[in-house]
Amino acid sequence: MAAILLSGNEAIARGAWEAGVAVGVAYPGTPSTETLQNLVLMEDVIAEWAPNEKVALEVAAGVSMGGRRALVTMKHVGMNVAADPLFTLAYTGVSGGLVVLVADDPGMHSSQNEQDSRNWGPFARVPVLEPSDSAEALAFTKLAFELSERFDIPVIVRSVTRISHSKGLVEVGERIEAEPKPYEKDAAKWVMMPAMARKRRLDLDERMRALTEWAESDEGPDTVHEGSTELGVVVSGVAYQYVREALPEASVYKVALGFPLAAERIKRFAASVDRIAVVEEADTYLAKSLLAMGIPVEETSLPADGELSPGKVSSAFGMGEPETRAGIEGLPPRPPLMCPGCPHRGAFYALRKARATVTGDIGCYTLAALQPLAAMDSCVCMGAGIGMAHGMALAGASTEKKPVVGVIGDSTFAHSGVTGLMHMAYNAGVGTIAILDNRITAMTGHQGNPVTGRTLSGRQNRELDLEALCAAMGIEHVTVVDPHDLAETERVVKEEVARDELSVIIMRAPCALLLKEREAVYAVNDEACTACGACIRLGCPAISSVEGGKAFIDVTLCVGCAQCVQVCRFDAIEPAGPACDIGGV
């Protein structure tokens, strides 16, 4: 076997596949986006980008009762989606081995809550492995396989940003073609209608109980590091490396499977040290079973939020100062912005001059809530801008001088924002709903979806097409427009909001990275610029204030799209030579 670096998304890719996985299945979402990139590029897989998590589960639910191993792939909030066939296929069990890969965001990094997968276990009653680093996502993945099989159960393998996208050395192997096992028909155990959703219920409790008899024996996965006695902490994920550095006389329990808990193991290492702690993110998952054991842990002053590092772990157990940013303060704060050239930049413009009170949505059209544009005013989910649109309009917060306008992506509007749309029309719903079509899931790295009907394989299949579902549902009233062109969407805008009817506007440019060329660059004619700030509040990267409060263009980074030159009311910004690709100048 050789030793490669890989990240642990990209191990969790290989794991999968030296599992002689058949068929892996996702919606992108950071931090678990790169597995199934990486694993379409290998070979005897097949690999797909769903519309949701639910529906990737559900596909995966498929391959698995047909005999073959499947993996599905999800950031945590997914999860939330993906719940609803869990639970059951906790009941039914497989065939094929299910793994299921969660991602978590401990701190945020892009995404619009924390939660805690670990919590999954008890409440679905699924295992529940946590890697410690690459080598381990690669080994516990193939583990996951072997154990859903033995014990006809979905695995979830739970991971974290540091453990997604650090990479460490990987031991890694040949692929081992796991045999089909023939399909038979058995209602009894995939058919959960009461009468046997109920003798499936006992029969996940007698799997739970093999399960933790195999945890408790001598193959189960959890280790024991072995220091000093004065103090032990139980740990899991990758909160093991903070640990190890931050504390490394202690003896150090690792849990790696975190449902169900080798409670007698972890009260023997209990038992064996003076004091008891434990060390982990998010939430206090652990710490809360060890109390339910029995186990006295003592209490620390580790963050509630966020992620752990060497620095807090040791701070918390009085071994080091806390951690400062230094180097950092006094910097000028850098806010995410969209990309120069964004084609939401003009939508959003559009919406803030019709004063409407904007319900978004999740992608990068976000961004359009932070100054200069300020023009968003809610995002909470996948799917929310359309129904709280809706929400809106019933308390009576739409009105003729402030309308409400529902903001959504096109991916986003294929993944969860199709029912809200139906809502709104079966329900006679009055406001204008926008699709910001820029032709790419462009958040997570520039999937395909099926709005663009490009694949994870790169063939290019049926574009859903936008308008024509629109019409399906009875709306009458649906445009297209090119959000480049601020005049013409400010005109549609306005006429939308004013109908007493529900409304679709479609705002279809492609996103700007696609862009291979530009057609031409700007700059300011600094005679002409009165510094009114008109172009610096359109909020583009490639626009900033110089002395005097006019304006400069950076031609390096100026793509072309020419919605500064629109909202110049002096004609001071002109084109500043002839096209060129994009990187050049």
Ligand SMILES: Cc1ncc(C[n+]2csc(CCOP(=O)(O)OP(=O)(O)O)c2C)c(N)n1
The other form holds:
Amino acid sequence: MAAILLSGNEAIARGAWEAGVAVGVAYPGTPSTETLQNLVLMEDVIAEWAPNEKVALEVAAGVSMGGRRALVTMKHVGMNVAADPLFTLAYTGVSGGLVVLVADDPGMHSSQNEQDSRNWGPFARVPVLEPSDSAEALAFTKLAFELSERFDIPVIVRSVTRISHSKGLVEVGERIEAEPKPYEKDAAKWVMMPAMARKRRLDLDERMRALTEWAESDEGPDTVHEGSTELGVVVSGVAYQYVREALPEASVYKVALGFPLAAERIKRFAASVDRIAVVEEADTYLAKSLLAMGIPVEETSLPADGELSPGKVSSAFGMGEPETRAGIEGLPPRPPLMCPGCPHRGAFYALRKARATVTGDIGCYTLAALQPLAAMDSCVCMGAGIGMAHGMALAGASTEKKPVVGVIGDSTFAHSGVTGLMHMAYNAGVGTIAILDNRITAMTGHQGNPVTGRTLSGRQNRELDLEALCAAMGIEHVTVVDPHDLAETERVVKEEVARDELSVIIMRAPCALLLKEREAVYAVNDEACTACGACIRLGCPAISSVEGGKAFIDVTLCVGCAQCVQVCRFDAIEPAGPACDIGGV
Ligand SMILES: Cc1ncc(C[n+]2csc(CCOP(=O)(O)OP(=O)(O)O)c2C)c(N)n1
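Just the form predicted on its own so far, so send over the form predicted in complex with the named molecule.
The next block holds the full complex; its first chain is the one shown before.
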């Protein structure tokens, strides 16, 4: 056995591998993404990107039904997409162990909302294990596979950003080859039509009862750190770290199994201390559960949203001040921006010119909502840009002077945009949809997707032919344009939004980070620059405004996309140097 430094995600991948997992499948999403990116590097495992989380879970369900162990990973909102199979898989149960990693993002570092995935436990009646560090991330993933097979149930491993992305020492072990279980036809277990489902519903309660009994026994995974009897704190996951640091004297009950809770053990702990409190972030899942058990949980002034920290915990218990942001106060704000040379910039330049109301979606292009482009009007969830464009048109909000355009990236289109577009085509919707095909899932770190055809194991498979797909839906007006060509993109957008029909514009140009060479770099000719600000309004990080409002191009950032050259009416932007290798990824 050796101890190595692993992030929570690396440890989960390792734990799955040690447990003999046969297949890992996922759709990327921060903070879960690296789990599968690590698993694919390991031997004797098949790892695949799915177009979305629902498909990922269904593939894993098939692996399980086929008798092998499967891991599915996703970010918290991914579970909303995968919830449909999840709820019924609790009824069917498993054959090979089925484990779902759900990584939450309290504080929304890179998410559109804050969800507490512990709630899926009681909602779907699925056990939830919660590691509090990398070592537990590995151990609980292995345990999850055991529990899944022993209690015939999919098991959720719930992580959060701080567990998934911080590193800790982990004892790693060998892989245990899980014996494949031969598939046997069993309609009462696998065909969830009402008559069978009613029986499995009762069976599920029985399985949950057996699991609870196990959790209450000495084998149960919850642990107690014995400290002073004055204060007892109940925690789960990362909150354990904050509490041990902020309240070193307190006794701490660490919930490892977030559902079903070992209520009797928790009650015994509560009875052993004078005061009992709960520390948890983003939701009051444990506090509500303990109150329902009749435990007199103290109220604290812990924030109801966002991430906790040792400082927030100690100040809530009257032991000091919360951390200040002194280190960063006074520094200029640095809002996120699209990269220099990003093709999305050209797309939004043209959409703004067309005075379009843009129902947007999630990807790097969501940054177009910020100044100076300020060219996106909504962002709700993956795929929503298309349905909302149709809905706005139904509401009469799309006019000739202010047309509504739905905008979506290639990965997001494959994830859940296809069905929205099908809805528009089927219902004779009128409007324009722009698919920003930058040949990659850029936002989550350059994963392949069905549109690019590049798989998780690096194979180049079939590319989804967007033009043919639109044609198959009967959409007659499908135009492909290079968004770096601003005049042409502007012309196509104006033409398409004027139609009284459904049209699709595929704006296709590779992500700037895929470029291996830059065409040329550009510089501003001071004499010719009139400080009109047109190039600044593109929001390119390579261009800044210097003395007198004149533009300046940082040649170390410029990748030569030449969008600024096209918006300068005074020919003040000129080639400044030859092409060179920029070492794209
Ligand atoms: C249901 C769900 N799954 C995953 C994510 C994480 N996520 C946000 S955007 C995105 C993909 C963006 O790729 P693409 O649409 O191609 O746009 P790009 O970033 O390349 O511009 C992903 C995976 C999410 N927000 N919601």
